[in-house]
Structure formats: C-alpha cells, structure tokens
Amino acid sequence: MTTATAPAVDSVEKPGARERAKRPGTGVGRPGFAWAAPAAVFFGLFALVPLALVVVLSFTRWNGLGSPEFAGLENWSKLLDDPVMVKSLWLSLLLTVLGVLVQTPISILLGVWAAGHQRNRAVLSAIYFVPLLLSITAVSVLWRAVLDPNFGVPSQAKWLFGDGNLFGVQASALGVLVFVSTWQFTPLHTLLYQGAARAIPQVLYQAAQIDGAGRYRQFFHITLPQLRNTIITSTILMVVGGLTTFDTVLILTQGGPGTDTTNSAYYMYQKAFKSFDFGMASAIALLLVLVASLVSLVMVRLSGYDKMRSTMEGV
C-alpha cells in the first residue's frame, strides 16, 4: 500500500511569487549613481559653476569689458552700507510672506475642490489653470496694460481706485506685485494640493461620517493633516519664488515708485545692467543665495520636512 508523501514546504511556490520575482525594481537596492550621472553633470555646469564664478567676480571690480581687478572686500564692504540694499532685503521678505499668506490658503480650498466630483469641475479646473501656461513676462505685458492709469482699467473707476495711479504708490504697487503673482502661480499649487487631496483615503471621511462629523469638521481634522507634507512643500516653492521675483518687478513697476519696490533681484539687475557694476552685483547675487538658503533651512528644520519619509523608502 503506497501512502502519499507531502510535499516539501520549500518547494511550495506562494502566490504571487513569480510576479514579485518579474517585477522590475522589486527586492533590489536604490539605483546606482549612473543614473544620477547626466543631472548632476547638468547641475555641475549650469549650476555649480556659475555659482563660483559668481563668487570670483564678488570679491573683484569689472564693468564688463576688459579683465576683472581684484577688489578684495571693497564691493561687501559697500553692500553692508548700501542703504537700498538693505531696504530691498526687507521688500523681497514682505513679499515672499504676502505671497504665502494670500497664496496658500487659495490654493488649499481649491485644490480641495478641484480634488471632487462636481458638476462641471474639470471644465472650470482647466480654465482656471490657463495662466500657468502663459509665461511670467506675457502675464506682467497683459495687466500692465490692464492696470494702466491712463487707459486702463483705473482710470475708468476713480471712484474704486482713487487717481487710478496704482503704480505711484508703495502699498498699491505692492499689492499689484503680490496679486498678479498669485493669479499666475496659485494654479501650479492647487495642482499639488488637488493631488495630494486625491490621495487621501476615503476610509477616513467614511468612518467621520459615521462619527457624526460634518464637512468642516472633515476639512480641519481630515483634509488639513493629511496635506501637511504637501503644504510644507508648497510653502517652500513659494519662498524661494518670492526671493527671486525679478520679471514681474521689471515690467509692472520698475522698482518705482522711486526704490519702493526695489527688491534684491531688481537691485541686482540693475547695479548689473545699469551701473554696469558686475562686481557689486554678484556680491547682491551672492547674498540672495545665502538668505534664500537660510531661509529655506530654517524651513527645514521647524516644519520638519527632513524627516519625511516616503512609504516608497527602501525600494
């Protein structure tokens, strides 16, 4: 009488195994530095080494024509006793902090609602995110013209926007600069958020529900943690913006009214192209480097974005 053997359990094959074992990138380690390779090359010459030729011309006097003479700390040593300078420091935060604070609630609520199944919602979404497509300089062209004193806008509703001369005045022209930047970049943000809105389990707003828990009360306990990690993100993208805004300034307001908002960018350019100083401005380029990186790393550090972890981590 013959009796059947079992077989051996590590010849059983579990299923799926042979999927796993096809699936590229699956029980392997993180790609090798090859891959990396053309980026950082990339990164090198495009990045790295205008950075230090930046750095070389900062500590040297040159109008652009003929070779650079050594000028030591002489073009720092202005820089700090530059009263512009500083000022147009402080404008480049005021408007890095404007921008964040009109922009990212705006861009929360609509991404939110561009994230659910309303009635017409992919037509308004996609009209909505038509000044994403148009480039800084032609959206700075267009409400120039729409704002001009003298045949735009202003000038046929005094009675709103006073002598309509928004540009003659340091808060309106400020607030021009913080309104058209947010009505061009807001859509590239609630591009995050509506991503990562739709990422959030629906579980969590199903078990709300059944807690009794209204719409606002899902939004701030929900919605609001859950998009943490893109927030900080977004924030982020905003700051280093908001420091390097230059176009915007150049074709809405010039710096004008007189240096009211001159912003270190704008300083930069125009010690550059103006006062032909390339000296002075590299030192100013170098200087908004270091503050936007500053400013990026504290970020860092108190949001706690480098301890972020993919759930890809490993893979």
Second form
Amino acid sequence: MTTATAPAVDSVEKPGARERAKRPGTGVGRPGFAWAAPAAVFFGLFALVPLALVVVLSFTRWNGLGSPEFAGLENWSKLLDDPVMVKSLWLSLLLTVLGVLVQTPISILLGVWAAGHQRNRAVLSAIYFVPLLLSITAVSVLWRAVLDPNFGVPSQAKWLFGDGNLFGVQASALGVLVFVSTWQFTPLHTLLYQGAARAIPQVLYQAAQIDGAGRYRQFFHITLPQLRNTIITSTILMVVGGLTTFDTVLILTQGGPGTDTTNSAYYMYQKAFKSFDFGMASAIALLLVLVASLVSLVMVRLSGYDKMRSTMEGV
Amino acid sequence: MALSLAACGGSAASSDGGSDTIHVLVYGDATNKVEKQLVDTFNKTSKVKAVLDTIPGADYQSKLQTVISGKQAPDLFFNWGGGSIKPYVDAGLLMPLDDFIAKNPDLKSNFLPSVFNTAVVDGKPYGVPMRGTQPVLLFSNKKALQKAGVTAPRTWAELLTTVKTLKAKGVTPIALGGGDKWPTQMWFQYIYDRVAGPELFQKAVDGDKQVWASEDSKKALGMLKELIDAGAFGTNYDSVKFTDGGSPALLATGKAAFELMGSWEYSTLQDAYPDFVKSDLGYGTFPTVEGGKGDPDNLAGNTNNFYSVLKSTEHPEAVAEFLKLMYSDQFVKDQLSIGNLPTTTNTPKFLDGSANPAYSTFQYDLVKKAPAFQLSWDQAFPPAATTTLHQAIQQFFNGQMGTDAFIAAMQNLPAA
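Could you switch over to the form predicted in complex with the partner chain, since the one displayed so far is the form predicted on its own?
Entire complex below, previous chain first.
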C-alpha cells in the first residue's frame, strides 16, 4: 500500500511537480506490487502450489493410502507407451477443433443479429440465453434422456438416427458431445459477439452504404474484420474449455464406447478416482497442461494477439 | 497434500480422538433408514455412541479412499468385500476379525458361509455382512414370451433358439444397459462360471494370467460371441443404461423379453411399473451349459455388503457390540420390510413378513444351496483394474476386440 501512494506524495513536494501534474496520467504513479499481492497470493496458493505438488506426485506411486513412494520416471515412460493416452490427446484436440468450427460461425451470426434493432430481438435473445443459465451437468443428463434410442427422439426419427445407437459408435458419440457443448456454450459467445458488434462505429456502415455495398459485403468487409479481436478472445475461451472438456464426457459417454471418447481430462479422472493411481493421473494432468500451454502459445503468436492491434485504426 | 485431502473429506466424518463415539460410514441410499434405526437401537444401551455418516452412492468409493488413511477415518465402514477392501488390508488399515469371532463365534456362524467368505482376504475374515444379498437373475416379461410362444430357457441351447424366435417376431430378445458397462459384465461372470467353474476366475484374481488363454476361457468367449452375433441384445445396447431406467423400461414395456440383472431389478421395477411386476414379471436362474464344469446352482452378483473395522478404532468393544446387531431379529425384519434379503441363518423365520415372500424365499433358497457365489468381477479385482476391465468388456461386445485381444487385455489387468 505504501509503495503505491508514495509517488503521489513526492510529486507534491518536489519543485516542478505542478507542471508535470498538468499532463494527464503523469501524476499517478505506476501501481506497486502490493496491489497485485492478494491476487498473487491466491494464484500461488491455489494454482502454483498444487501444480508443484502435481509435478512431485507424477514421479511417485500413490493410491491415496499411506505416503507416496518415489517411482522415478515410471509413470512417464508408461504414459508415453500408453496407446490410450496418445488417443486421448488426439480426441481432446479433435473435440476442441470441432467445437471451435461449429460454435464460432453460429455465435458470430447470432451475435451480429442480436446486436441489431429488429422487433422481438430482445425477447428472442433472452430465450436464447437460457441454456447458459443451466448447469452443464443438468444439461447433459437432459440430453442423455432425450437421445435414448428406445424412448427418446431417435425412436421417433429412424430415418435420421437409424437404430439410435448414438452412444455406441465413436463418430456419433463425439457428435453428441460437440452438439451438447454447442447448445450450452454458444449463448456465451453470442453475448461476446453481440457486445463487439454493437461497438462497431455506425459511420463505417454509413460510408459503405454510400459506396453501394450491400448487406453481405458490409458483413464480410466491415463486421468480420471489426470483430477480429473478439474472434480471437472467443476462440481462446473455446480452446481452453475444449481441451478440458470433462462434465459432458462423464455424464454422456463415460469415455465410451471402449475408449473412443476418452479425452485426456476424463482419462486423468479415471486414473485418479476410479483406478486410484494418483501418480499416473498427475502425469496426465501435467501433459495436458503442457499441451494446452503449447496450443495457446501458438495461437497467441499466430493471431498477433500479443500485439493487440487496434481495429480502430484509421477510423 | 494432506491439507487438501482433509478439506475434501470435510462432511464425511468428524471423529476426533478421545471422544466417546464410533463413526459408521455407509453408502448413501434407501437402506440408510434401516441403518439409522439400528444406530438408534445401539445408542439406547451403549455408553459409546454410534454416529452414522452417509456418502451419496456414486462418490462412495472415491471419498472412502481419501478419508480412510487420515484423521477422519471412520471406525467401521460399508464395502463389497473382496478386491474392494484388499488395498486397505495391504496398507495395514483393517483389523482382522479373528479376535471378535473367538470371543463371539455367532459373528461368523450366524451367516451363510458362501456370503461370509467374500470378505475373507488372505485367509482372514475382514467383514460382517450388513445388508441384503444381490444375486444376478434372469428376469423376463411373461407376456412378451407368451406372445412369441416361447418359455424361459433352462439351457444355453434353449436360450439361443429362444433368442432367434424372439428376434424373428421383432422383439429385442435381451435388454442390456451397455452404457453402464457392469450389466454387460454380468454375462461374462455367468458364462465363465458355467463353462469353467469358479476356479478359473479365482486363479485369475490371484494373479495366474495363463487361465485367460485356456480352452475353457476361449470356449466361454466363443459362446458369448455366438449369442451377440445372433442379435440377442439388439444393436443399440451401448446407448442404453440401466441407471437411468432405460433397460428396465425395455423389459417392462415388452420391447425386450429378458434382462440379466441383480436382484434389485425387482424393487426398481416395483417403483416404476407396479402393474407389470404384479402380473407379468418372471424371474429365474441363469441357463445351464451342457458339459460345463461349473455347478448349475452357482450364483454371481454381489454376495452382500460388509462392515469392516479399522485398526485405529479406539473402541473395539463397542464396535464388536454394534456388529452383533447385524444378525438380530430387528435387523432381519427391518431389512426384509424394505425389500432387502439378509443372509443370516435366522432369516427364514421372517421371510413371510417380507415385501414379497415368494421372491424372497426363492432368492434365499438359491443363495443357501449355492456351492459358489461369484462376486462381481469389478469388485473382486482391485479398483485399479476396473476401468480397463469395463472397457475390454464393452469392446468385446461391440466387436472392437476379438477373442485374442480380450484375452490379452485380461492378462494385463493388475492382479490383487
């Protein structure tokens, strides 16, 4: 606290301070570390310390009883030879990519639409946001019942679902996972796009209209480029959520059939809380952290998000 | 780590050293009301008071594992015997009940032996039966059978013909909640027992990996494959669950004719389809296999649930007194009244007072005369094996794993 207020006091005492204070912003000192302390302590206690413990655990054998036994690289070498682990990483990436590809276009279109001034827009938007208010667990239980092959929708629409074995075949089981996540999370991203679309200056559209640009050209040449930073933000949220997808897998497919929908997060849970192999589970967790960091690093680099170019240049 | 684990287990138990209480940890479900009554009965006369702690079913095993070696460990707890307590025995956490039994032989002799033996680990008893027995039976929809002109099969050959007839009539022969995986496992348990006898699986649990590649093992898998390929389970069983009511509904509505399920199927159906249970629900034993080594009277399922005692308990005398209640008249009557079937020797006296006397008597006689009672595979193996076991079972059924791949998967399971 004292470090934060000190520069302000100084600026009054020192000669020439008045001149400096006139320029906006210069009188306020750079916030000291103390301001970050509460957040840093929280982050340290609930993220860094557990992470360090997980690193330690990943080199041990521990079933939760007694004390962990040091096992050297055993977990890691087993993990790298484990076909289910490799498969689970691919499934995590696949679920993430599919999630982004399906959710992004829907969210952008809905968001841009919801930013407009049509009649009924507010009412329809409000209804559309309802899934966001439901817990993902409840949503998963609900869809499991709706998709029951004998008593749910598939039994009434055989032309579409065949024998209704949605959860017994990999492709359709993955499809259900992507669909349910989309149903649940599209409203959140729609909200982001709605806000961003509202912030686009009207003058751009007016100028385009004068130049004779139609609705489609306006959308592709003004709206989309203006939403650039939001697309990146939203995609990063989707990627982080996608890589750690767990609740839907737990309730809808339990990783099945076989291991066909066992993504890394669910595999970690199985190892820890079904097989009580906490050492192995910690190694999986770390691998997931590494992969997720790598993916977000690549994304930040490729998108130029780190430089945060303004979309307002030239306006 | 200890700190975070302790925080996780906060609500489970709060036993503090030196107090005059014993903590009883049980699986949270409908049977808790009987357990509550027993604790009340116990507390009326005992100076050391019992406290009942419940953990909701799905989380029970995970939570138990995190509290059992810490300060919040209960004094005695619910389990399934077999592999479910083996890790705790190995970690030196449990008290062998030899001393209790030496002082009070009733603690062993008042229970059916095939049931009591499930909780014997490394030759020592570690558990006292504390709920009802749950053998797996073949349930049927009598009306659906009648319509198709078939009867419940007594042999495997009859089962295959029945399946073909039912399929031709457009009925799914057998309902299966494959999404839960353990219902699928029940078919393996019985066919292996019928073909090879209980010894094969016992050897496998004890670490003999060769038995999986034996002729008997291959024969059992071949027969199962034949049944699957005949369309006995339809095509979408992996999308159906027992736990959300899917497969019982198939049976009750006559869309399927049979379901192989634990004895709890009765109360599940009673809740959801009372009219069906009254008029059309049939039940019987698993078909016999000609030339099989297993006794046709053998059963599979959950023999019972057990109370095991922690070494760390400060009141062993009070615990021993509490365990005596598990064969009391009150216990038997209360369990029967809610549809559970206790496995004490005094149970037959009270069978007339059960929710369904005919069904209870049928089950009790089965359990009493069964030479062997195969504990569910996923409970007989230690928890470390469960996931792999379930996956392999599902993949054998849906064709992703052939016979050889399945055998290899079984050989890679961690032994007890």
